[in-house]
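The form predicted on its own is given below as one chain in structure tokens.
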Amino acid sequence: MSYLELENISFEYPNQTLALNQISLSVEKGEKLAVVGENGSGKSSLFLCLCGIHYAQTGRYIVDGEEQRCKRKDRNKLFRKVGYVFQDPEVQLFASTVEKDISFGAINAGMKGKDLEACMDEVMEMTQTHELKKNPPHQLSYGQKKRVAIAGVLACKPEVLLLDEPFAWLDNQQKKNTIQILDELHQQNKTIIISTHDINFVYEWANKLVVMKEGRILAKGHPHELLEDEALLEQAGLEMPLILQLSKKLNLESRPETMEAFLKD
């Protein structure tokens, strides 16, 4: 049974904007799933829907086999399984210290002690956090600061981890800190859903490619099947792989992995 399930999920915000439009999706535990779509395709509505902040108008949510109901102590329960970090960390960071604000989230759900503890030098030790700890979150750079985001929602030890635009921003090797840090989830087997603007990340990286547009799904499908298809990419509004592009231009009917390696040589 998938870990997250969405059945035909509606959502419209007060002003009648309907950002979603009969979502269906399912999602494996350990499943690396990337979401693309241009803005305003409702990426950012859809996680906001799955981390419990928006809750849907209709459809069901099914977590871990439990439908989620307008309730507290259901929103409560849900943040602790699904974590999100926003694409701005500015909208997370808020505590005095680097060490305050990674511990926040884990304290309010109730860990202490030994527990807090290695949980905190476990997150710390995995975003590069240590030298930082006791630095007020506002002094330090941006990268510094997604960074410290990705901490705090870590140390709530969550089953899924959303990322909205996780790479937004960031230099190449703050981008490489990122990647490290989400091979090091997948080799827990953590679910890892990340919405973002790289198609050229989302075809090495995901297992698992949805293609949204004004709120609907148009496809879902392993990326490399997805990203070939011309038709969708266009309708979405997306572009394709630099891979596939040069494997088109040099007129190569082989496999982009055989590309691959002639890249290479």
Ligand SMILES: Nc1ncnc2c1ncn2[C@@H]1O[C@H](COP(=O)(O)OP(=O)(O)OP(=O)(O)O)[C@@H](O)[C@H]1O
Contents of the next structure:
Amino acid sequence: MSYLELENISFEYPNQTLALNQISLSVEKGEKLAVVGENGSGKSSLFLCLCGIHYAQTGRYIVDGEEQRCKRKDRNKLFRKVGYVFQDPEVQLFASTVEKDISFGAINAGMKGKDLEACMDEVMEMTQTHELKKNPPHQLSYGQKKRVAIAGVLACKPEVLLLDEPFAWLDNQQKKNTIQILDELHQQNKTIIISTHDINFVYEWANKLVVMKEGRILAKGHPHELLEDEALLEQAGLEMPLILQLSKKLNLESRPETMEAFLKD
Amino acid sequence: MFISEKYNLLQAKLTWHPFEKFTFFVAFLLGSLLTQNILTPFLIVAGISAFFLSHGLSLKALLEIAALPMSFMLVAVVSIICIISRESFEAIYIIQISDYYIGFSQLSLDKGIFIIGKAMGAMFAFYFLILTSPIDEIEYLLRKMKVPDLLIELFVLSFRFITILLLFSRQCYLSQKKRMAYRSFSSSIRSLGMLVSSVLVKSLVHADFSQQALLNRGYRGEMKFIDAHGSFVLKRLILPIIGMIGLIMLGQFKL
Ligand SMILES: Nc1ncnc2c1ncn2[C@@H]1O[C@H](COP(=O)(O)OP(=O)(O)OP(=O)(O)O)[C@@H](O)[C@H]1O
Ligand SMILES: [Mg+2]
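Pass me the form predicted in complex with the named molecule as well; I've looked at the form predicted on its own already.
Full assembly next; the chain just shown is listed first.
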């Protein structure tokens, strides 16, 4: 059985917007999953359901073999396993210094003393937030806030990490750093789920892609296959990745996997 | 922004332990409140000013923060200094308006100056604490003084929310202004109303999200953080405590 399993999940907001409509999805451990779709297609809603903040009205959600019900105990367990980095870091940072904010999740996860320090060090190293640790959150730039928000979630040591548009408003260097963090996590065999509008990144990075539209899953599969399907792209309002466009134009036999590989040939 | 942010050059430079700063603060506060003469508060204000100046606060900024409490202090003190009476009295300056004599005497003047001195001393003691301690250290002090956790968490969260709302309202105000929302009186009123309501909605939505984010990181009604202020060396309390005793003693002389 897969690590995360969604069966016919539907979720409706109190104002009767049907944000998720009969979603079925399974995610393996260690997978790099990308979720794409136009604005308002339900990506953020899906994430909120995955991490247990919202509960679907119908359908089953199974994590690590345990079915999740709308209970406090379940929910607390789920929070340990699935970490969620909000799209807007502003809502996540609350403590009076960066260091305290990062330590919050780690302490809640039961770390103390040496363990806590080691964990903080590792996380701050990974996200390059060491030099910010004494700053109050409102004195940080947006990209810095974003890094601290990621660090704060990583400190809880979740198995699954959900990132909602992690690259929004980041400069090129910050984006590269974030991708590096993701790669490092992948090496630790963590499951990473990302929602993004950056189709070129999805093509190069993900090993599974979910295309959403109006609360439904249009297609799921490997990005290399899905993103060549012009009818699907048209329907989902997506663009073809640059690499594919170029190699089609140049009538290449093979499909290079990354831009770097493409430019080398 | 907050006064502690505007002049926070001191914060970066002071590496004392929060308790040390706090003891100094108490020394200055008690020194100025328990005094019987004008000399002690004067010494305190001068000392703290010299300290600020030597730690990189500009003279202009110093005068600015000194002037901040002045306006309401003057109003209060004028009412103490001025004497209004039907009979003439021994005074330094006096004028007669129909039946009334208005003026001030040596005694009332002395009293007024004494009160200003005391208040300025106490005010500067507060400045000393605020400008040298970032919010994080104040939180630490509250925790160590065994203030109930609920109040401290409220304090931390409110501070964070206020910074966000201030930022948001400033941006919102600017964007309205750029779209000429404040040109006439009626449109100003309307725009201000919209600003306030959008800030309100924003704060509600934000609170909702924040709570979700807290829950997601394992919040179960208790906020604990790493304690980054190493242990405290008692020896470092000697200086501020001597200062405290000295100032209080000095204040007992009637000059
Ligand atoms: N708090 C809410 N209350 C009611 N409806 C909501 C709420 N949040 C989102 N919706 C609605 O649910 C639908 C899905 O929204 P969602 O935020 O999941 O989209 P998204 O795919 O994340 O979009 P984006 O790419 O813009 O972030 C939208 O139609 C939206 O209007
Ligand atoms: Mg979204």
